[in-house]
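To begin, one chain is listed below as structure tokens, in the form predicted alone.
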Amino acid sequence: MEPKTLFDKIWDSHVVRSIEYGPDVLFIDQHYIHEVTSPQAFNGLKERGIQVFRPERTLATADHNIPTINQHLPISDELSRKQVEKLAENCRTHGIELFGLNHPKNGIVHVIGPELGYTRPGMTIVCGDSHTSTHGAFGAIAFGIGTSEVEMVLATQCILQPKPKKMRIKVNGTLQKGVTAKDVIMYIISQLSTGGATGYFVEYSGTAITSMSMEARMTVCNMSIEMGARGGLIAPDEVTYRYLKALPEIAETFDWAPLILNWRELNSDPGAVFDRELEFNADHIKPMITFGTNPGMGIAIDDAIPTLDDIDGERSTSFMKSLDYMGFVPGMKLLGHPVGYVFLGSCTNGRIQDLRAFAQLVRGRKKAPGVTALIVPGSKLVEQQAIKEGLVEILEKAGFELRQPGCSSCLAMNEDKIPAGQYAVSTSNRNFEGRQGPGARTLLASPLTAAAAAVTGVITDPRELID
């Protein structure tokens, strides 16, 4: 039998029909929806007089537009309130499980799916959200879809999709002190650029990847989309199985022996052919930070912004436009640059491990004067775990406040916007112009780098503050 990649094994087993010279009809195991990209899809079903085909395979949550303070009060923004109310109405109509605002299992869609056991190895998963690639950390094919495709999946539990090419990225070696999964993926994106993986589905492997926790793997897969990839995935292993077995929501639901027997087959066979293969040395990766207006414009935190001599002529105009927006100049160093805002959260870095890392670094220190910190758990379960572990107490002693779950300052769809002209060290995934608010200047970084900025008030190498 011809060796197959992990991606091919999952994809081929879910093809309902292949259209000659066209896309595949792909069966979808799990569909996640939220309040922003689902209303038009449900309207489409209503206009055609059809119901959701497999409501038990759809899970809904409110996350993008919700506030992160005073969630017990009505949402003040009228559009956001209507979208959240419409999601609840549509879920009632079609019998879809909803973890809405104030539900004890509410949270960011890409946080609650894994922590509640809905995301599992070998699945196909879609959501009307680009960072659906997060779920690939479990050895699943997961990707974002548009609103018309959300309607298609609701109506048929299938999607028309061309099969992407396959890329394997190996990261071998050992991560150094202060270097996290966020730094790894930011480094990879800085090397490939935001279009370097366009048309590919990426499998991550290598000793640096397999040594990561599930939370860290989710961070890596989450940002696959930022280098143009359709998605990213990691073969399941003992780390995956331990994570799933520890989830009270599913620990007693499944017969684990045959499941794990099947999951052990989910890997790329020796000799499997990829369209492109790359390898990076983890020992060379430092804490990273972005300096521009796309995730590919990243540097090691102690490096300088490239000069025009480092940029090819075709990109020099967009490079200078980006620096003008950020208020930077070629060749400058970012260390010591003042910041006004710090954001810890999002589907990239809003999990309990991220809160632990942030709290550990700020323990015994104080929030810098003039810094506004938005510390936002990715879900109600993360929030409760942070309270249980005493992380909230550590944060409060240092002058920080834990907000309520939501997408928050990752994107300017709610009240947690960064003011124009202000610099924000952010653990989210995108730094486009206006992403965190009109005129906001976003510097993407890890939770450790964000914590270092929060207690010093300037961009700081977190390695200097780690005992």
Given for the second form:
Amino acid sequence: MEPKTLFDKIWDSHVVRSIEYGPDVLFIDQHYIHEVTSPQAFNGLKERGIQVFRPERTLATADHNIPTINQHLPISDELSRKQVEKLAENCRTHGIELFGLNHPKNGIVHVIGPELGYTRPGMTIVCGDSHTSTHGAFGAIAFGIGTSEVEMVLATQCILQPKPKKMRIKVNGTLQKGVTAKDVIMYIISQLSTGGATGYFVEYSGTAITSMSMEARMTVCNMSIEMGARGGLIAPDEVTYRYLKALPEIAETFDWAPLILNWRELNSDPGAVFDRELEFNADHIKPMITFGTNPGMGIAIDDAIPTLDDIDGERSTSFMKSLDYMGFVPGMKLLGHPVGYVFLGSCTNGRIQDLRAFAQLVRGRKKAPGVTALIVPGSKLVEQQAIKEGLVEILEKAGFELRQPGCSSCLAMNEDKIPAGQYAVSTSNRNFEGRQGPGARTLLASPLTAAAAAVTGVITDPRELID
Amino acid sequence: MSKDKFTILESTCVPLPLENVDTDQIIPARFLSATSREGFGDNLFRDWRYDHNGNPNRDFNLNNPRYTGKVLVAGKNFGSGSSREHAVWAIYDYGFRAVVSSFFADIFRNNCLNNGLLPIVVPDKFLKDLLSLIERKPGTEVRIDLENQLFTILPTARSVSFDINSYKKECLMKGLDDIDYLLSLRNEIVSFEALKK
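May I ask for the structure of the form predicted together with its partner chain now, the form predicted alone having been displayed?
After this comes the whole thing, all chains and molecules, with the earlier chain placed first.
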């Protein structure tokens, strides 16, 4: 038999039919929905007079457009409140399970799906959100879709999708002290640029990847879209199985041995052909930070912003527009630059390991005067775990408080906005103009780098603050 | 449900000579609370189009009366970032029917095709020349012939062919809908599910 990639194995086993010179009809195992990108899809079903085809394969949460304080009170913004209510109404009408606001399992869609055991190896997973690539960490094909496609999946549990090309990115070596999964993926994106993987589905492999925890793997896969990739995935292994078997939600649900036996087939065969292969050395990766207005504009934290000599002529207009927005100039160094805001959270870095890393660094230190910190857990379960482990106590002693779960300042649909002109070191995934609020200036970085900025008030190399 | 049909479009163009225009710029997140598809055009490129007092920015090409038309011509890697289909609804609602660039983000391109907005990929050099021609001669008309997959700059008769998969092309030309097609496959989908178990 011809050797196959992991991606091909999963994709091919989900094709209901291939249209000649057209897309495949792909069956979807798990559909996640949220309040912002689903209402128009449900309107479409109503106009057609049809019900959701497989409600049991659909899970809903409210995360993008909710406040992260006083969640017990009615949402003050009328449009946001109506949108969240609309989701609840649609879920009732169609018999869809909803972990809505104030539900003990509520949280960011890409945090709760994995932690509740809905995301498993070999599945096809979609959601009307580009960071659906997160779930690829379990050896699943997971990708973000538009609202018309949400409607397709609600109506038929299938999606029409052209098969993407395949890329393999190997990262071998050992991560240095103070270097995290976030730095690895930011490094890769800085090498490929913001559109460098467009048209591809990426498989990550290599010793630096396989030695990562599931949380860290999710951070890597999460940002695949930031280099344009449809998604990213990692072959499941013992780390994956151990994580899944330990989830209280599903520990007793499955007969694990035969499942795992099947999952062991989920890897790229020796000799499988990729359209593009890249390799990086983890030993050389340093803590990363962005200086511009797309995630490809990243540098090692102790490097200088590129000069115009480094940028080819045609791109210089966009490059300078970006630096003007950020209030930076070519060639400048970022270390020591004052920061007014720090944001820890999002589907990229809102998991328990991220809170642990932040707490570890701020422990015994104090929040810098003049810094406003938004510390937002990715879910209710993460929040509970942080309390249980004593992380909240550490944070409070250092002058930080934990907010309630949600997407929060990552996209700033709610009140969690960074004011115009202010700098924010953020553990989220996008530094686009206005992403965290009109005029806000975002510097993407790891939870450790965010913590270092939070206790010093300036951009600081986290390696200087950890033992 | 049927949609507007796309066959031939002749129009002037609006240039947007910037690279990596992301969907947060096309429609900022704070305008995503609506539960219908209508009305997003008012906030298309909101933070580039208006200053923080809500006054139009004169420098931005959508506010320049010399530039009008149903074709948006944008720099490389247009539509990156968020999967929000609201970006396509905003562009369509504003009045555009085609977007030309040398490179589109994947999800954005799918969203375009699902809403009757034609994404046209042209070579880098062609795009560069087209942008500078429009800036020199703002009334420049182009012709988009979907059936023959041909994009022509009318005054110079310079043409370039563009790719589109034949299934999507037929959908656009006939105003057909993917969901109607998928619904027609429901029996096949049920059999597939049974087989999978």
